Amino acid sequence: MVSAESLDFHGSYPDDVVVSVENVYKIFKTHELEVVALSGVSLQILEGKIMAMVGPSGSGKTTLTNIIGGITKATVGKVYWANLRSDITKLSERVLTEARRSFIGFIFQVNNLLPHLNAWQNVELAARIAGVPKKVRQERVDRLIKLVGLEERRRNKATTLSGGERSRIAIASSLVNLIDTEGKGIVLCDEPTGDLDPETAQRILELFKELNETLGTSFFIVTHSQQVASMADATVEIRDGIVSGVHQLGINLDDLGGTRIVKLDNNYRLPMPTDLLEIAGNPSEFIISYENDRFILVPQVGELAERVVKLRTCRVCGQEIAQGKFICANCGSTV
């Protein structure tokens, strides 16, 4: 058991919010190379919705997914979970494995599961591992069976299963620690259904939708398909380590400027979509104004060191000072 003493908790949080992610850093060291893999991301996941994320290979996607499920430690930043209350970078592996059981719930694009078990006993092995106990564990297997629609396929071997049915197993398996929390659970999810046809990732995500309903279970989902972003309540966008933007229902993945939500993040900076970048010509270099309820972005041509010494002159004789020097060449004067 975790004792109240060790918990650092927060009240300031709303009840709906599951996960909340807070300015967090990750950095990858190997010998002398540092990676920053995440740069300052700060994101909640609310109670009973479906978020998707979404974005290019090498964005970051991976190691948010890892740090929310508690597998990865931020390297600076917060990180909460409701069922703790707890901002869980500062706790023990010990405690995070044992919080884990009953809060979060993991779904691969590859199953997991063993071949020359049948698909009751895989949900079964998967209920031991999370530590249901065995009074309970028979009917929740039952119940979770029931609810991915297989009863009729329990006593088959995964390796006689099509590959829908496997993520069925997956799902009920993701389940089994998460069924009697009241909602107040998550599942992860990183490209689910990647290896599916179209009209089999379809059932699976109308799965999804009543599963999310029924037990009000979260999930988050890490994806590349239009399909699967589309039944998401929010979606967020993530490029190079900075949610770049925020969607609500409605994303199309080809445009996706049409829903972007852009956010301030802890650090008041506010990202700048890359697409809408090179349309302009990828200018780094801004004059920004605001004028009738709107601000304005101008892009800039040519080096800021350059026009900053033509602006900074000498107030006396009025010579061009270079930067970096705080006295005029030409009468002494200081800047």
Ligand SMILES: Nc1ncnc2c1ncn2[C@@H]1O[C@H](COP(=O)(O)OP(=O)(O)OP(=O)(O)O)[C@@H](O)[C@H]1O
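Positions refer to the first chain, counted from 1. The term rigid core refers to the maximal set of C-alpha atoms that superpose within 1.5 Å between the two forms. Quick caveat, the model's predicted, so the values are computed rather than measured. What changes on going to the form predicted in complex with the named molecule:
Relative to the superposed core, His31 shifts its CA atom by 2 Å or more between these two forms.
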Contents of the next structure:
Amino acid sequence: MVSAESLDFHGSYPDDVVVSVENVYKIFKTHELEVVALSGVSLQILEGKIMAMVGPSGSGKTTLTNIIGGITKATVGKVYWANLRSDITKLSERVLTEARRSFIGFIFQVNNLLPHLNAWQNVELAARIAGVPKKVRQERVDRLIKLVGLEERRRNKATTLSGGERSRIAIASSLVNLIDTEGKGIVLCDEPTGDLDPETAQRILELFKELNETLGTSFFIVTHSQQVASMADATVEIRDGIVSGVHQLGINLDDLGGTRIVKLDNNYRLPMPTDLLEIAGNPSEFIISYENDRFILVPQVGELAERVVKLRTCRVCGQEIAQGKFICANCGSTV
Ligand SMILES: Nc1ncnc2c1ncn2[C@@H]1O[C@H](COP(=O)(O)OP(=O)(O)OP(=O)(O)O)[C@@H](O)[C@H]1O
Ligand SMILES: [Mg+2]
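Please give the other form, namely the form predicted in complex with the named molecule, since only the form predicted on its own has been shown so far.
The next block holds the full complex; its first chain is the one shown before.
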């Protein structure tokens, strides 16, 4: 057990926050190379909600999923778990493993079932590994097999099951502890429907939604699929290790601009949507102003030096003179 004193207590989190990621950086160091996989990511997953994450290959989705699940340590930043009411990045592996059991369920990109075991035995093995006590294990596995609709196939070896059925086993396995936690728990899925046909994928998604509604479990789903993204309560876009957009509801992957909200990071940096930049001819410099409740970004073309010469300054006090103005706003001199 973890004593309350050993934890960095965060009383200030609202009760409905299940996981909070705060300004997380992850740098992988190999022999000669440093890869910045995450560069200041912040997000909050709320109780009973489904959050989807979309982004190109290599953008940091799997890295972030593993950091949320506490199996990869963030290089910098905090990861808050509601069950511990604490930042987990400073906790020992032993404490984390124990806390993870009743809080996190994983569905991995490659689902790793044992081929010689049948459906029921695979879930039972997951329950055993996850420390479900022997006296409740059988009953719980029965319940899970029923929940994911595999009763008829429970004695079939994993090798004889379809992709969708194997996914169901993976889902049941991820829930072996969460099923009894009454909502406080989260399932992390890395492209759960990636190699399924659309119809099977749809059935798996309906199952997620059903579990989400009946158990109150939260879901964090990495996906490339429109199907998944459109049923999420919120969708986060990630690009080059930064959160480049947030959508409050399910989204249309072909029209992200329609619902996107961009957020300042902890250093007041705003991610520019690449689709809009492309339309504008990929400018890299802007003049920014604020008028009538709107920020206005005017792309700048040409060399910076060229434009600096054109900027006018007051000869008396050195103040910059706005275009079209002939009186210095600072000292009142005529320019
Ligand atoms: N263990 C590691 N060591 C070094 N670099 C890594 C490691 N794991 C990931 N990376 C790098 O970090 C970046 C993010 O990788 P990640 O696996 O999180 O991407 P992803 O968004 O999940 O991609 P995909 O959609 O292809 O699964 C990539 O540049 C990757 O090469
Ligand atoms: Mg990945």
